[in-house]
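First, one chain by itself: the form predicted on its own, in structure tokens.
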Amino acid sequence: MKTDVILAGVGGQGILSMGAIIGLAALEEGLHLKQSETHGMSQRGGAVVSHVRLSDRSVYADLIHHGQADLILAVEPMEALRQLPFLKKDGYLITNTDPFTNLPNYPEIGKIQEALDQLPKVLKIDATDLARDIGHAKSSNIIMLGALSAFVHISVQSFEKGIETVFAGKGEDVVEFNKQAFHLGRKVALTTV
């Protein structure tokens, strides 16, 4: 089993606790990870993205080259249009349909729609009104990782344990709604696709 993820979004949507916590997912399963960050201006809403390389056998590189990725997980459709190059060509887009619009020049939104739907597989989330739908606007990332988690092969409580361990700082009210987040994308990407 290996399994190559690309997460992206910018600067303050949780790209790197989302990788915190499918990183210590798979070390419960016991599963050989690498992992590797690029954030430049991520404080100023600038690109975020990380590559997550999952295995049941050694893992020797931290980047995944281009048309490699398994899978891509955006948080913004501007980032997931960005990182096509990486994905395989039987490869799975996840994507949030909410933009979040940080440039003045900001492509308009159907176009990037247009070109993302022409991917044969993409299942397209509007986590931004699912985690207002629940009473926790901040929480679109977790729901977006909750969708991921329909597509990798680690188990439920290995998610549920990293979420605890990233989340654990903040009080446990907040580990249960990322919880409750978490299940609703799992949801509705097994509804889904």
Contents of the next structure:
Amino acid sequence: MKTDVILAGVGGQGILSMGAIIGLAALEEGLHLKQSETHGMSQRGGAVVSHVRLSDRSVYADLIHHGQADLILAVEPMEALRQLPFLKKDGYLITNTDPFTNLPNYPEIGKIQEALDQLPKVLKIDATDLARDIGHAKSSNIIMLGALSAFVHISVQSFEKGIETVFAGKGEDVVEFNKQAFHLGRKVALTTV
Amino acid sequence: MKPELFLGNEAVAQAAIDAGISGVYAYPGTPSTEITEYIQQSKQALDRQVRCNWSANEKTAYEAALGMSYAGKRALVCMKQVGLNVAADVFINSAITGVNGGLVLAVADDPGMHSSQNEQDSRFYGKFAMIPVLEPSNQQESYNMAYEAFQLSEQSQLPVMLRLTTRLSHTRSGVLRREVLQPKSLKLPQSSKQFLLLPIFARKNYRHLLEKQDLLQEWAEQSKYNFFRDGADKSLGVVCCGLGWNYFQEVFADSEIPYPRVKISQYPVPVSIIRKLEELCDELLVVEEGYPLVEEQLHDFFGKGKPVHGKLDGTIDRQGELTTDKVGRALAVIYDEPFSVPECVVPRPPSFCMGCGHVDAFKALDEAIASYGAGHIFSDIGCYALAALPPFESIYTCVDMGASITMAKGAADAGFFPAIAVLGDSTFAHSGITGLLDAVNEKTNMLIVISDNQSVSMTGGQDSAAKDIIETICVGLGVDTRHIRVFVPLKKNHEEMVQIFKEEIEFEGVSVVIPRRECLQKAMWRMKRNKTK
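Requested next: the structure of the form predicted together with the partner chain (the form predicted on its own having been shown above).
Every component of the complex follows; first up is the chain already shown.
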């Protein structure tokens, strides 16, 4: 079993938290893992990417090579497309459809849709909308993480433990609504795919 | 024992705590920042009263760490690659003084320039100083090597460099910890002359350093981190350093590795291990992240040796971060790339946060100097350097910490007017102060804008050494108090700010304008922290 995942988004969208949760969950399952992150300058509203490599055997490289990612998980659609060279031929792209438009020349959303629809395996989720529905607009990244959980060999319990650890410092209610968001995303993925 | 999830930098920090350090000294800089941050947040370190505040710059950090080592205790000093240039003076000399308590320099290089001005390879500094260099290839090795480096330092009586790179520093993985050691007790150096680099003592110390080289070489030859593995296909022998080992193994992850290979993670370069490979194989390939340090050493000046491939002959791209793709191509393995980036995707560079005080300051300054044309602002490393990008394109220089003031001064000396320097509060404390002293001494006709957001924001909001004392420093350096002007950079104060900038540009001499408003990110973190308390 080996799963290579690319996490993509914009600085401030919670990519590092998602990566940390996956890492903790994988360790809980006794898997080998390497999860690389983007720090520093690009965190200020720039494109952010994290490579997550999970396996029951040793993981060597810190980075996934081109054409080898099993999954791209994006919290923003243009950032999903930016990572396409990493995707496997039969890999899945899972993305939040809500654009993050902090730049003046953000492409027409129609063009982004078109590019997404040309892919053989794509799961589009309006996670921003879903997050608003449950009253926690900031949890869209954890909704996307829930969707990811339907594609990887890690138990729900381990993911929940990861969520508990990462959000422990922020209080009980933050842990709870993030768990709720996680389950919502998971359900959407399981019923759509 | 169960593995714990650590970022590479966190593994280094935890290892240093477990190895019994009494202090960490650092100036924040990506990709090294999290080492110190981890120690600052560690309960274990707090309980042991490990000293862990940020230093004004890398030189002061290194010197303080050397002082702790003088007193017999173990000290860690951390910086990014360009920070080592700032600390180079004391770093090179610390190899001559040697150490007393274990002294480990963790320096994080940034190949690919994710967040840096250059790709310089700190291993060259290690070789230059003639000290042992350790180059881990994964997070477990980062922990193990950082843990053992203190002992290595005490054994050799030399500082030890732990060379990290971005990818290693910023990758998480499971790490097993070791026994927690007690901090050392205070103990003076055995020789009272050891740290006295007056020529008569320095010559003696330098001879000692030279005499130690054979021992360091021997240790590297015997190091468990350097080894040879045989392979069936002798047409090529591969030498891998640090992370290069990972990418090389990844190329053959699903099959047996056909080539004989050597892994190097402890320097000086273990000659006998590589010689064994060279004797066995027709050609060599060197896979290293950074500059071609090992490759250069393997090249025969007169071309008599076996062919050596790598970054020098373009077999591996000389620029940028190492990847599996690059190593694969060097081994003639081609990867499929079924999808490409659609044309509609545009770059998303980093940008100012919405509502950032730097933005208001630049808008006012740009308006104040509009009549002079473009090219008048010299700047520095920090968030405000984002003003180089559209829509601002206000600043024209960003060279090294503190160079804004000194370069503007040089331009002013040349008759350039107006000469304006813009830098942040932390950069001012880091290396701006001495430049300001030069300007004051010569009454240079220039404007210095210290855009004070009361934090080191680009690296995550660390405390600035100049917090709340910038005016005092300026007065102390001799700036006329009438020309130290402070305001709050807000849209509503725009006209006032433009007016102040204009007046101070017109003043003939040194003036300092300080737009002051706390970094938004930092304010947000502070409020969140207070809320959870």
